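This document starts with one chain, in the form predicted alone, laid out as structure tokens.
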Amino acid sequence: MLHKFAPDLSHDAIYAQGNELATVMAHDKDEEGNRIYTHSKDKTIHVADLANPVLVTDRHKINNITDYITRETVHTLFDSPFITIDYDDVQMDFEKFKYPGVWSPSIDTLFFCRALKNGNFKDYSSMIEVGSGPWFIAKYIGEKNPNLEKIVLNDINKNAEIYFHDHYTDPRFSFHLWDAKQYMEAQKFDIIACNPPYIPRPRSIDDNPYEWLSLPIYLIQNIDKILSDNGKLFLNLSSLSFPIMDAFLENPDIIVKKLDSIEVPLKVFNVLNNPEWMDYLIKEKWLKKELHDGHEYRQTLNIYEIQKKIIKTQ
């Protein structure tokens, strides 16, 4: 299946590509009456557009489709193993389950590239992803910022490095694995991107990536030694990490900027099935239980830049 967003998000065209089209789009003979079951990966069909898309499975929104076959057919390529992510013409192929704890791009990913479109990286040479995951942000600014010398992922996860080196093809880029505290004060960047888990948990543990606020401290309160002087930290930060992430954002030694925001459906089943977890975002987070289009939680994410403030002497 893929997904081609809008650069603006205000829509998600789903097409059923590659063998898709033999299996679930009935273009399984060929002119002669042949039986076909493969075809190439850049074959597509169009099927349908979700507009205003919030998340990137967002079942709500497939079962308001009012066709009976497009929705069923769109259910089944939801279902297909193999995802291809398109965003402004960057492309992501992605296979579900066969990287433990990397996950395929989601709506805060393609969100943080939105904010970051227009942005001018013309004077830059190096970046860092840290918890890059499947490295997407970083894809797309690299592509989009050829002038890009050096590009490093970082994670915590072996599947993640796994993933790069079975999908990598530009020599700019470089996989460190482990915690990047050292890595980064040892040489800084012109661009730090990091896309922390942003929810908030009693009794907190830094190895659970849905509770992970320790992360968007330590970038904050280390970005002298970790970030070049005229260079920026992105963060995405979500509105439930506010109590705690506020303290840090009007620290008097950055000027921080908030670039984008968006409302999403909080839909980390780690969370909600997590009665606790729940109860104390509820009672403590501000966290509002209202059901509408579909979805009872949400929570807004906002994409800040973040850069040192610097002291000019006579």
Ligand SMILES: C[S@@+](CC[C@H](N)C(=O)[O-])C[C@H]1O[C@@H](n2cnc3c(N)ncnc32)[C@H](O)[C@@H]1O
Contents of the next structure:
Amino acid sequence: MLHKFAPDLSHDAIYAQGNELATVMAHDKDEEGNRIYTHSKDKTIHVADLANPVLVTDRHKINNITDYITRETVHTLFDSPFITIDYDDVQMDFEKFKYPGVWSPSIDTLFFCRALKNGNFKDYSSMIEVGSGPWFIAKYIGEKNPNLEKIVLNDINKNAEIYFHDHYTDPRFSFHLWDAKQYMEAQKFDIIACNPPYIPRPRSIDDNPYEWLSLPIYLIQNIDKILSDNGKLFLNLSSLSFPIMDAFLENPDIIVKKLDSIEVPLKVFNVLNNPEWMDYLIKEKWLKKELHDGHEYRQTLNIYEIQKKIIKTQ
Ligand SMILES: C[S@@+](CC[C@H](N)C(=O)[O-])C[C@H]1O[C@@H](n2cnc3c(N)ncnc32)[C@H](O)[C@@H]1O
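Okay, that's the form predicted alone, but what's the structure of the form predicted in complex with the ligand?
Full complex below, order starting with the chain above.
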């Protein structure tokens, strides 16, 4: 299936594509009447539009499609392991479950791209996507900014590296399997983009919730070392992390600008199905149970642009 998201995220257009035309959309005969099973991937048929998407897979919205055939067709397309995400004419193909721990771009990834859509990166030459997963953010910035010469992807998940080697074609990109906190020590970038793990977790490894937020905290605290003087760090943070992260953002050595904000359902299953984690977020981080539009829990995501405060000496 193909999702074509509007650049302002006002709708998600759902298409059947390739072989789905023969297996789902009844295009199963050629002009001579012979049965066909396959179609090229660039053949698509529009099936439905979902307005104001707040998730890439929003079962509540799909269930609300009134026409029976359209609704069941959309459900069937969502069952497909093959997904193509198109945002603002940048496309990425993904096979679900093939790369454990790597997820196809989610709504926060696309929201991140929306926040950077009108960014001026003409004077920059290097960027890194920290915690890149399937690197949609880097792909988006890289395709929109051909002037970027070096685009580095970094993740701790070996399967993200395998995904990279299976898919990359642009020689400006390279992948580095490493903990960013070590990998970034000896280099500076013009653009640092990071959609990090952003939900604080109780008793994570060394029994403190900062552990789970260690990546964004590292990036803010080490900005002087890892960002070029005129460079920009872009960071996505959840309202669930604000009680912790606000203290790090209120740093006199940085300039912080909130670029964009969106409220989305909290639909991270390893959080929802972990009673201790949920209890912690409800008691300590203001998570509230309020059912509306098919979802009980919500978070606000903010994209920040962070720069070094350069004090010019004469
Ligand atoms: C929320 S996902 C975002 C993935 C991708 N950037 C996107 O927006 O779709 C966070 C990613 O950070 C990676 N990650 C977590 N800690 C890391 C670390 N210390 N160094 C590098 N990558 C890390 C995870 O493996 C995961 O792929």
